[in-house]
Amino acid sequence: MAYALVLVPLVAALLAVLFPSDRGRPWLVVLAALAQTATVLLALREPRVTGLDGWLLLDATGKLVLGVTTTVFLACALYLPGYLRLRPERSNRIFCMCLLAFDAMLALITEAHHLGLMWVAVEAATLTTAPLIYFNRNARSLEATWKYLLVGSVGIALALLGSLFLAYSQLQASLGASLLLEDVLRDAPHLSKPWLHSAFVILFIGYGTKMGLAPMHTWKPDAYGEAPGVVGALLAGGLTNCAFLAILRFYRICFAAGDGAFARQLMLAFGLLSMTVAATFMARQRDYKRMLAYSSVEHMGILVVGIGLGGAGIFGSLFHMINNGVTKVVLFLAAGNIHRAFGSKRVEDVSGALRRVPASAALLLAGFFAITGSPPFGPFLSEFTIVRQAFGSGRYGVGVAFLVLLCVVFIGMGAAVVSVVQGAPSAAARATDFRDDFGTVAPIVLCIGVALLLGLYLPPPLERLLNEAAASLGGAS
């Protein structure tokens, strides 16, 4: 079973290089999608998938990530034919061959216990969404692409040396240098504490880099605002929620130590800078794609802030990952659809979205009151969760500050948005072609509807699955 869940889409990739024909190749994404999620689910039911001699292993929170990504990419996947009919200018293989390269590398993050081969496989992932970023092959995306190659690089780079240190801290204690995960945790406590120190803070940066949490988070505007839709959701709830599961690794390590109160304070710290920046960005943001990257860096910065508060507060940020990332789904694809309905990013030339793509207009309002942690959605729950560990545990100013930026960013967003859906649509944007349609609407709806879902009831199985997580973690729910 570990070896399928990277098998299934490696294979798929494969074939759809061989694939003769460009309208038929997106329904083999939408195949091998639904075939990853069967195995995806068959590996959720196993008590333990384990493979490589235990450099592989599904443990709970690779489980929470992998079902994560595997929801978002079938929903992707499900979009993929409606949108790539509209672009029959491009050829589709490398784009196609590309996302399900990128899908099986996430499964391969999610199941990695070496650390080296979790460095592998988080670079591998970079590297297959490049492509997909230029997907439109003009200057922009272009100078995009080559900023979020760059900026990885460094952060990939820190993230090597983060490792190298780490294993130096166990030579420095006389103990065998092993990057095997299940070593790392039982040789934590004898780990020399300087060394240790020094490589979460630089894996912490490195992995930061991929997540996208300020300031390493500059890659995001350019990437999130070129790529298409489809591969804005997919980086937003995917590659990012792998690298925040990179980083638990390490924390955990820390944790395991004694240490978990250091990294706690530096998480924190990022975590609330990351939200301050998004805020400020988001105040008077005029590119509404852009806007959801800046969105990106806030929910990034909230997913650190509940680790950083520990307790209750490490099972709220492991459930927002998984409200962040279905919500994250809604916004690109329906930002999406509304460009191209436009033919405009910016907020000042798009109005009168309800009239002209109703469905997709009234599906981004929705996914502005899920993301800003509006009830009844899912991320009012794990934000609440969050705020509550904050207040419970005497950090007040970071509680005061959470909730005073959470204001910000709904009032920014809120009037980008509202701009956007209300008005009458210019007389260009009326001559477009692009109409709702049920394969460009339905997988948004099946994420808002899951987003509502998980703010209404929590499945008995996900919650479990959750406390595990998070007793892991050192945390409670």
Second form
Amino acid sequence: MAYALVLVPLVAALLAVLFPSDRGRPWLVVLAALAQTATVLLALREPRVTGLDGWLLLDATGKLVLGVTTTVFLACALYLPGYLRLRPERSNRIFCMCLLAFDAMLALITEAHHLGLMWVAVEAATLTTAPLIYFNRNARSLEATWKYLLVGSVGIALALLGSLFLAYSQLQASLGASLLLEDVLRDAPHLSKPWLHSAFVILFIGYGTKMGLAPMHTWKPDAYGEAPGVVGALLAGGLTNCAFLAILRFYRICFAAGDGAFARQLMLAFGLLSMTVAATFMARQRDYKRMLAYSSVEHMGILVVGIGLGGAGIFGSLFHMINNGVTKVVLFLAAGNIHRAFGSKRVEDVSGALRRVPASAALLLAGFFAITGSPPFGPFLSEFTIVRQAFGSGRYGVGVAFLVLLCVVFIGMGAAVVSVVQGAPSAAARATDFRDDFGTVAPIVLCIGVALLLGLYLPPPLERLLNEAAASLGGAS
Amino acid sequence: MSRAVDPVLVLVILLNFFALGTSRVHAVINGVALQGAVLGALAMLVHGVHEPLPVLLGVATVLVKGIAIPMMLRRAMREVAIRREVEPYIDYVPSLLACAAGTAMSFLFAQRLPLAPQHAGSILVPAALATVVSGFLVISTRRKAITQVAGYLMLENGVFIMGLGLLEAIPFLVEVGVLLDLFVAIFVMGIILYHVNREFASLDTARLSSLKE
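Here we have the form predicted on its own; I need the corresponding form predicted together with its partner chain.
Complete assembly follows, chain above in first position.
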């Protein structure tokens, strides 16, 4: 089972290379995503999924992330045939192969319990996404890809350095140096403190770069702005969550070593900084796809703030990871559709989307309300849990700053979204013949449905999983 | 760890300065390649030549870092016909000074980190940190994309030095994975470089500036 999670998409990637027809290949991705979803559903029910002598082990936190990335990938795969039909001018062979290989690497990250293997998987996932960002083959997407690769590679290299520091903290304490998570957790109280602290800081910066926390977020607006919407959705709902999982793994080690407070302090600082930077740049953002990138920076900030607050904040943060993942798919795919219909992603060029692509525009609006924490959507509950923890634990400053930043983002993002959605279709925008159809709308409806459902009803198995994961990170529900 | 390691690490640090101080792109690539090859050889030396796997890994490192990647970079250089780094964001002398400051800071910081008994007195950690910092300096102060790739390689070399002290801790499979990832990363960067050159008729990353706030 542990192998199947990675092998199903990997074999499909191979088949995608061999598949001769550009028209049929997206459907192969759909098939692979369905098969992968079925495998994941089986794996989630199983109490113990393990392989490679414990190098692969699907724990509660891993299951949560795997659940999110699989949902996100399924929605994106379902969207794919409708999207690629509009792009017949270029071959999608590399695109489909990289998508599937990327999915395989995401699955590997979620179940890797060897920190070295996890690093290899994160790096591989980064490399498979570079051709995806470059899909449009123009100067701007090239620039975005270059920045993504360079910034991402530096981050990843730092993550490796941090992993080595962690191994050295075992060696220095005369423990057998092994990067197997179970071993490190068992030895955590005896690890050499100076090495452990340096390791956590370096790892946090390294994987934080992949997550897109400020001030290491610089690749994000470019990559999300220039990549096809479906790639933006996969990065914002898949890769960044996996980077978050990596940080959680190291937080768990710090917590087990009795240094949780040190790590939480660091996370609070970076989280609030990310939210501030995002709010600042969203307030005057004229490009609605870049705006979504800053929204992703903001929500990555929220995730680490939640962990930084500890207690119920950890439950809230894990829950928010799910909510943010599915809502980001709604936003990116809807924005992609509108981009297609108007041929521009400048806010001043686009208006009246409700008239030209009513379904996509309505979904963008719904996604906007969901992501900014309006009830009855899921993000409201998770953000509320985090705020309650802030005030409940006496961190009024953090709580107030959190709420103020959410309000600033709501206003900034709201102004842009409303001006895109409402009004008459502007003359400045090029009219394209793209209109909503079932294939490009249904996957978005699916995701907003999940976000809505999570706001109204938390299924007991999911709640159990969240509690288990939060408990492993020292949180309370 | 044998006493022979420290002089080699000093050579590695000197190569950092060499790469930051030269204006010829060719020289930067050669410096970084030599650094990688020296480190691969060092890995074999540290671990002894009795077991097959570490030797294999050392040979693979020398081949990838010392020969294959530099060859790819030189080919890319020929295709795009550049020789010199023009007007780096920070001039050569200031960047050498920055490198010196970074190296000094690395030594100071490393003093706070207690070493395992087998590494006592070794400059393993400061050399690793100094090389990482120098690599970062090359990436952030040079304009040519190809020099930035060399800087990334240098940064990876620094991480590799840290790995030297941990050869027994990091399983073979992971080491191979790391090396493979590095190779593919440079390969992908090479492809992107080629497209950058075709699109912008230059490898000057200062031209990659249409995406700004």
